[in-house]
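Starting off, we have a lone chain in the form predicted on its own, written out as structure tokens.
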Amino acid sequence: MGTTEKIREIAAGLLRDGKVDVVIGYGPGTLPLRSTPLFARTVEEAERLIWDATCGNNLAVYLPGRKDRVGIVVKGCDSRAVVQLIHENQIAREQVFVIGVPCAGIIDRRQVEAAVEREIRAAREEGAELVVEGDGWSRRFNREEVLYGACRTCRHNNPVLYDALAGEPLPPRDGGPTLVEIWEKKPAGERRDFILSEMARCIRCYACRNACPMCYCTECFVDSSTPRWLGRATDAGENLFFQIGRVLHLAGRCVACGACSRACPMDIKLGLLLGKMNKDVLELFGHEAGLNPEEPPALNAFRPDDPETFLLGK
């Protein structure tokens, strides 16, 4: 049985025997290479239900706040934002039916469509293999290859938290550098240029900021007035304080999705200033977000043996 079929059949058997009100999964895109979030509430619903290299979406996003009884299709990196949710009282265990399934990585559509130049009418996977067509031409690529570059070095495949389990584990893996390491090798005069960069792009649509499951504040600080911390304008220095303010408020937070990433329409390397963040705080704290439901987060236990060297300015 695929991995569609599996999801499929357990969701239905959740709605049939009424153990949860909807199942948050994934179902087909009108345009080929994207998949778009389904919620099915009955049993003909989770039909619709799919599983391949295009579910990107993070779907812890629709969690914080909720009072029915949820399933949910998680990858590795969702799994971690469910446990972080949990950790942060946004929905309780007993409310959440986690169907996980071993991630092999998201397709990079920018990547292909870039390749191409073409418009793409149709995508399939053929084991490792992505193929694309259009009218009159086909085209095969590495899926490997093809992948988003936080899927590529990803080290948490599997889901850590599931109740059933949609799929076998799949090995870790190892694709070398990630961005951040590569971008700390570089003189800080081309780490900075490259970061305005990028911060000059931004259109501030606030995409990144809703794909993310761990901003669900009710008011965001670039929303208020009262005090206004924030201009409209959207030139490099003040994309880059909203970008550096919304880092801070994921410090020990972030589960490394990259769904803010994806939605950017920009392309911008938001992973490269949160991946800094995760880096520092492992280093300075050995933790990372989401990974053990018995752990607290890292900026909500007290240490008694916590060097505290930014107190010493160092």
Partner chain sequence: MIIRKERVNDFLNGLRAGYRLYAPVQTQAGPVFAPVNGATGWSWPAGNTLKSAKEVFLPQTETLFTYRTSLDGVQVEEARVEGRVVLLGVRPCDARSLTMLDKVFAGEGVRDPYYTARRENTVVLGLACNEPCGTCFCTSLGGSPFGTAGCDLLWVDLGDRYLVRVLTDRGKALVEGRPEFAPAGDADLAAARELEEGALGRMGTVPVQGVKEKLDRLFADPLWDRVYEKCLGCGTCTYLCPTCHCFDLTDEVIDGLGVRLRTWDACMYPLFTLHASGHNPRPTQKERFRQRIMHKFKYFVDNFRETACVGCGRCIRYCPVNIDIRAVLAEISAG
Contents of the next structure:
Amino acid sequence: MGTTEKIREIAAGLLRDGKVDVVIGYGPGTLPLRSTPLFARTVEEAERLIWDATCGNNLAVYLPGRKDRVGIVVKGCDSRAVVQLIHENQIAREQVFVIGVPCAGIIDRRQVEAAVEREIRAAREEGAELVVEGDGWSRRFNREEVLYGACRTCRHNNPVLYDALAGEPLPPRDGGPTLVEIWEKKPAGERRDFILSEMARCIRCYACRNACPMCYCTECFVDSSTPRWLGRATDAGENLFFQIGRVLHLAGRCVACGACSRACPMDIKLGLLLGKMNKDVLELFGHEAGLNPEEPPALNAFRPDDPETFLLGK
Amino acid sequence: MIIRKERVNDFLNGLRAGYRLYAPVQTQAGPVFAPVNGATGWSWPAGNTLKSAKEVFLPQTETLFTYRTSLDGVQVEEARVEGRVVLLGVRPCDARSLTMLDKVFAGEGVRDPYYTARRENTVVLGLACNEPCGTCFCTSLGGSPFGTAGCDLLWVDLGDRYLVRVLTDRGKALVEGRPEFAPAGDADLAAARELEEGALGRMGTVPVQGVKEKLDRLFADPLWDRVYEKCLGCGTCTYLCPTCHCFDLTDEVIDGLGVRLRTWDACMYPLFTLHASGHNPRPTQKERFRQRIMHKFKYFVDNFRETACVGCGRCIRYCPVNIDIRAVLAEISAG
Amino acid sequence: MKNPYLPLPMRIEKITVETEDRSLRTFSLSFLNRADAEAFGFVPGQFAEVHVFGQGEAPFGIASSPLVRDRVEFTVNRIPGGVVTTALHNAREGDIVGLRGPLGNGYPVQEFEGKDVVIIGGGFAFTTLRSLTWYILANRERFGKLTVLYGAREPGLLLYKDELAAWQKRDDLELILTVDRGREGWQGKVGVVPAILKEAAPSAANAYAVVCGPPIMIRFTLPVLQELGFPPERVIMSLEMRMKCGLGMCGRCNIGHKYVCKDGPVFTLAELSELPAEY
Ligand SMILES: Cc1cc2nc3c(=O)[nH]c(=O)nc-3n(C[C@H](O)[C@H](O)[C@H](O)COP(=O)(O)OP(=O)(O)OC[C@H]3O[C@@H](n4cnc5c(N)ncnc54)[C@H](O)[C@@H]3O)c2cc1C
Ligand code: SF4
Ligand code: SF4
Ligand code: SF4
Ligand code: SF4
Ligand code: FES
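Got the form predicted on its own; could you also share the form predicted in complex with its partner chain?
Shown next: the complete complex, the earlier chain at its head.
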């Protein structure tokens, strides 16, 4: 049984038995290389659920503040968001039925689009290959090579928390250097110029924030009017201030799902900023968000041996 | 008229004396309109631009005026919109969207001086779509890949040359007497017609007939509970949309100088309508999503007898959760 | 082309603390430029954006009479955490502010001519009704009977107390004051506005009713007006929405296809019933 069928079976069962009110999963998208979040409330609707390498959205974004009982389809990274949200009391453990999916990586559609330089009219997976087609042409990719960078080095491809697993656990990836590891070796000036040029593109739509399951504050600092932290003008400086504020607020909480970068219409490489912060938190505090329901976020915990270089200038 | 591709550079260089040029400039994420010098540094985009042409007329951030206060008064300095602009490579849907923005900002009654001045100072050089994208549905909304509304000139790419349709006096002034242009022959016109038929043949259709009448009675329909649910309220659809025109007005003080800023804003955000009392007439994303659809397909029609969607497909392409307005329209039609 | 975004410079001539809780103050503004004063004309019910430099703008109904040409008055409720209302409450006499307006449609005073007018106000929403009352009093012969019913939670929360006292003495209007809770020495009525309206029962024949007040008062007043026989076309209301431009352009104040800033804020009940109940 394929993963799609397995998800459908679990979801239909949950809905039939009245164990949940809704199953949030993925349905077929309206564009090639796209899927779309699907809210299934009936057994019939559960028949439309799918799983493939385009199921990029982190559906945990729909959890905070829910009152109903919900089944949710999660990849490895998404499951970490669920753990973290439970930890932060945004959803109760009893309320969620987690349908875990071992994830072999999500296709970076922008990378594919850039490679073919033409409009893609259809796409499908064939074994280890991705086939894309346009008007009178078609092209095959090794699927592995068109995954998101973060997926290629993902160490948490199996869900860390689940009530049912739709598929067999996958072997962990050995990774190789992450994009952040490569990037942080560049000279400071180069990194700064790169970030500023990225920020100059930002249109402050806040798709990154809104797609992020951990950005659930009822009043985001960017929206506060008294005091007004952030001006409304969109220039590289203000935009960078927004992202720095966001990144810092996600310290020890970001689960590295990449939802923010994927949502960004301006293709801004947010993953580098967040990845760097995640790496620092791991190195300084030995903590990764959303892995262990028992362990508090790094910045919520104090240990006598926590590094204090920023305080003492050591 | 006809201009051979190798002469375009001369033509543009000739314009630089009297105009600033804006054209689609490639960025990491896709082409956007930006100032250019002549024919280099940009290219006619294959599909449509990532951001629409509206930002040339309604920039995302704009200073309306600055002021300095003193004990006995205030000196207000109005920002001036100056200089003539030629805007190159605007797709017909975007050009048509300008005629809709005109109704809001430069219609009967009070006019927006900044927008109006930019419209008056800008020559819109349209570019016909020989190869519409899969997300394009302009023809369902009264537009066309070869449409001329909002264009001063429409250029049709004939391979080694452009056929140039002169549509307004402003467009005429740009090309008249210029040595780069030659009269178009029958073969040119026939080639353009063939391309136009080809483009029209590729367009998908979206059921928008009767949507307005449906919406007249669907305000309280349970349909909205379904279609909005996955919406993240990010506003990407509205910022990229060529007809969305909502904005915010705020004050900033920079080194003692007061600045009244106008910035894009959107009905997809909760703060957009939050009253000072704390009451919000659009408390959830459902009402906000409905507002976006209603505004485009009902309210704008009520007010201006036109649908405020040109079918450019941007909201479809860039919505992070793949909410497809064509599917929403189909649901409304069926509703 | 006149730039509708530019503020007229104004001086705060006088600040009056209106209510005992000090949350409402009336700001009397004068024009710094004579020409602006001469060009500024408005209809009762219109509003304007008051610009506190460096802070921003907020819309307020014009509370003064249109016949007073050199002053424009606003009565402002301080919103806790509200940027502009707080800045205004912190302002002092002599300070310079900006004014953008008049905006909106105003009350249909022409239509009122030859008719009785029943003005019903609650709380601090009495501002534009004060403007309307002064306007009618100044053109008294053009209108029929004028009834003003004004209620507040308690006597200390009524606005414009001196003027109310003066109006009490006039015989060309009937002023009915009411409070939810009376106190010693209170001469007016005790009871909520809808109940007092029912009791006063003004004639609906050949009359217009103008209603402004908190949502709860409106909700219970409308049925009373209906009972009294006021047709929806002759019940006039003024709405509030979050506003920025005041010009029908920034897109935030619509109810259905109507922009409250441009097509309103004044609507008849008949017009409103054509629009969605929520927005
Ligand atoms: C036509 C019209 C006429 C009016 N007439 C009057 C009148 O005569 N008298 C009168 O007192 N009022 C009147 N009002 C209401 C008045 O306009 C508002 O009270 C005023 O705009 C509040 O402005 P503010 O800057 O003080 O508050 P804001 O700072 O705009 O907001 C105050 C509150 O709103 C919320 N809020 C707003 N923006 C944000 C944000 N970015 N982030 C978080 N929270 C936010 C917060 O709760 C905050 O405390 C009228 C309104 C209209 C539309
Ligand atoms: S999604 Fe991208 S463009 Fe939008 S606010 Fe975030 S970084 Fe900026
Ligand atoms: S910030 Fe980005 S990577 Fe981190 S949890 Fe949110 S969506 Fe995932
Ligand atoms: S919607 Fe029509 S006009 Fe716009 S880019 Fe597509 S084909 Fe061209
Ligand atoms: S782009 Fe999509 S998710 Fe974002 S506000 Fe628009 S419809 Fe909602
Ligand atoms: S306040 Fe801008 S449209 Fe009404």
